[in-house]
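Given as structure tokens, the chain that follows is alone and in the form predicted on its own.
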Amino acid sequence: MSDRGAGPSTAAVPIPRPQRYDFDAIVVGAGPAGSAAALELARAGRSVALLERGPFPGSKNVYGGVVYGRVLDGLIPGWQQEMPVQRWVTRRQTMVLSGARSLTVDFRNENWGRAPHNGATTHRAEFDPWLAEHAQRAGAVLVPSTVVVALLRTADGAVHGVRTDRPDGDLTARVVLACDGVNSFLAKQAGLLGGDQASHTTLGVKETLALPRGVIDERFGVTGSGGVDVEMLGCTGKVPGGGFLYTNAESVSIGLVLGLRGLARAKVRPEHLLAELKRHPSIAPLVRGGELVEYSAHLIPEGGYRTMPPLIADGLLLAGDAAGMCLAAGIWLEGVNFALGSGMCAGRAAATALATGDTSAAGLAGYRSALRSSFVLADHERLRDAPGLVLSERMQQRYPGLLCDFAESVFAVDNPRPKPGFRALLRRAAKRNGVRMRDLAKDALTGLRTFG
């Protein structure tokens, strides 16, 4: 096999239809989507290989984010007692920044610190091995340190396995599940992923800052295992995007998601924007003195429903980031949950197709039906306009200033002048930030239709 190398090939490898298969299914990528899919296939009694390019699941991932637990109820009963949790999220904030000002919506619920919980911060280097171990216990074969370099396809285009970078590393299976991330080359080889990906992909950059547990508790107003999830708007300069700040047990994760096109146009480095965010008067007191223990970057698919690729081909399913399953809707920024949900549906649909002996695209069509009847596609479809709204020029560049101007004028006291009404203050703030009232009304209506 002279074309084997360390990286992926540009084209699938043609093979004759196998007389026998090494596995019923091959899952590429041991992230949340891949391990969830492998777990469901193994539970269904299918032989499944779970291929991971890193030395262990989670070794290639960077993460300090939130997993919302309800999706795990259907995958690992009793997960609350064993999942590697940093902190249970008991406080959520949405913060709008403009200059040195900020406006924050702050919600606290101490009940979220108790079962059944709402969400938890966790590290992927801990979460991914934990999930993959469940798949292994169910019977999946984990194959780490293995790079998949090509699909194996028969003359009719059907996928029947993968080529790896190992000597004699061709592995055949009746169905392949591509869970190989945002830039899935398996999806590209299958002709499912194309077009202008850069226009709907963001770059996530994150710092993990070590701080003593007591300092975090005091600064963020939490106790015990309680934690905080902050989502931010107006913190990325001229670049479309947003920010986040999460508390872990003895560290905080602070970062930005930045549109690739906007980042290139602005000619600014992401670490400079992140440094500016850490200097903001509302953020600096929270991260002061934190010791940098990790800086990381990762591409994220944020186009939503309108930019999802076809999810099914003959012998092939896409799940997780490879399928564009990340929800970026302002107050909701979720990736792991949709990866888990899509992985579960893919694993179950593949198991059903294997049971019927039909792993063609028609035989795998139950995958899309399952996604549509679950939160995975239902939420994406309902919120299909959210990415465009959240990343629009007005939302990114004008509304943070408008909201802060409005809040400042509401809270400022300048007697003995009479206090103006809210409508007058809103018109004044809109004019000051170059927003026409009819555009504000139009965006408000779009927001109601999107989120309502």
Given for the second form:
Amino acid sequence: MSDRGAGPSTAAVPIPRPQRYDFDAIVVGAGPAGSAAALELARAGRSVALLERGPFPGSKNVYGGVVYGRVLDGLIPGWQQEMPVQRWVTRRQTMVLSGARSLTVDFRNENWGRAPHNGATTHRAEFDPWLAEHAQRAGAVLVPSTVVVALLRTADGAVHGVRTDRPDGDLTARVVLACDGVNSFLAKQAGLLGGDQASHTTLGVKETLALPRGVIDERFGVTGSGGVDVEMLGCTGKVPGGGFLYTNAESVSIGLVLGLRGLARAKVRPEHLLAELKRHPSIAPLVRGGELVEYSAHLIPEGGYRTMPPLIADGLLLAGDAAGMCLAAGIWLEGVNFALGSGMCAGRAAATALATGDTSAAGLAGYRSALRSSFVLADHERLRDAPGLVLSERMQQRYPGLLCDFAESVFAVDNPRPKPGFRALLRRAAKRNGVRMRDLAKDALTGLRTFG
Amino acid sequence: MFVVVALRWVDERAEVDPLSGRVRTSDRSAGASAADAAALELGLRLAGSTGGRCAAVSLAPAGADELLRGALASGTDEVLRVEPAGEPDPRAADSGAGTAVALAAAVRERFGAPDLVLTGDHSPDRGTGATPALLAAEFGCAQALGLVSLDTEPAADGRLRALRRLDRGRRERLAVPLPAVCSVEAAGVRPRTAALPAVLAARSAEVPVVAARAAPDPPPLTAAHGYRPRAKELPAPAGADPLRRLRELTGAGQRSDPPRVVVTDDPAEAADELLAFLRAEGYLDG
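To complete the pair, please output the form predicted together with the partner chain; the form predicted on its own was given just before.
Now the full complex is given, and it begins with the chain already shown.
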């Protein structure tokens, strides 16, 4: 037990091939990916241990976001009746901020407030235990307050279990599913997570502001259990990133995601940027008087498809944030859905490999094909250029101003001068923001190719 | 030596509704307080060093089974959950008397008379710290409360050596005769981490449950209201008319120097500000 200590070890622990296994599968991390994987494995009749470092699933989470429903349809039928929902998202907005101005695309659909719901805001401290309970009911063994410090590997490199920080803490299994989050030590130990992780990782900072339910309803124009999801661009100063604002039952979650390299270069503190966002004339009226009840920060893998690690090794699968399964594509900012989807696929693939008796990388290859045939890898592959486009200098620094200039000149009435055409207004706005029409056309084409 | 550790199942992350004062707790975040965890650790060490037994008990609803399974994983020989007799009146202060009666009766019935009962020094939710003393009264044994250390091996005379914190940094050494009830602070004791095989074995362990013996009726509660401090007596304000008296009383309209908050990133500027303040207040005179 030489590797036991305050943190995970840097190297896997060599072991001889086990004669017998404690479990068929070990899932590390009881987040959405881990619990979904454990649920699928347990449903397939496999013995599965679900290891969680916190005292209970969801205890260590930073999240104020939206879980979309369709992925849950396949995991927990009837989830609408039992999931701990804060508000059903009936209104989605994409807001572009520039100086004191803003341009918002606002869509609302009251049908989203009824079954089948589109998405819901939730607190992970409630959502994660709910999901883990399903896995437990299906037969998974949840072991909380237990940190996995190393992989157990045989001489041929195959993973056959994990070492935990508990005494006698080695646990063996035919397959290990690493769902241990963005900074996955298991993926690193397996040599799957290399490269310049900092350049494609963002820092998410979030404040939860308590507001009375009636005030939220009035300010955001919703009623009952309806809620709003706002994604923002142009609110991060010189740091590449974006912002979000979600309504909960009696609080709002407001935050920023900030590129790590850009944040270090800009030498600004994230909480200052967040305070600036809250002072913006378009945001201040929405959050005024909110009592700060939580400030939190967490890393987010936003590199997308191009920076994803290999997802499979002998006896090992990666899912959720550990696999870089977070989609940051401007109007879509989704992590939990992809974690759930990848966890489901990982659980099913592991169950199939266990049934065939082959948990080598070849035996687990069904995972990648399952991901590719589902939204998880299909969306990531199709939108592989989106993170680069969204975080590009023009998109971050110039287009918000261009769009607001254009909107201002369209909506401003300066009679008796004749009204210019949209093309002239666009050209003028582009010139004012230092954007060449050629670059604008090029980015529009890239955008079309990416999103089209 | 037979040691019984009484654990209070409490949610230290409970939320209090600021409007109604209603307390919201969650089974997920509930567990033993740091002081109770220290008591459990000491109980296990004492039982281990004397070749005795250690049992953990809790007067709590079914959610506390996880707490007791955790105690089993840590090495207790037995656990017992005492099911509360009914919902306590949220308006009534918890004196600990009911808890002591129920725990003592259940322990006696299930295990017989213990040599030592250990508890945390006070529960974080009510915090009266009275239960250990009431437990000692129930068992009719010695008590040593609020200990900061307890020798895990009895002395030659069979007594336990303990240290208790007193006011002004003083300490009191105690020789505790057995049987006794001791309450300990969460100081200087690092609870053990349960071994993984024990944790896995405890997951499916059956937690025995007995119903609490009904507590003696509490005094009848006729009214309950929040604490209201007595009004502070002030001299009558001077002034010929009500407006002047009101101004005198409230200080309205009087000149005052409001406190200033100076924020600067320049160390030299900050030092100048501090020196100017100290001079203005007369601290640098002479």
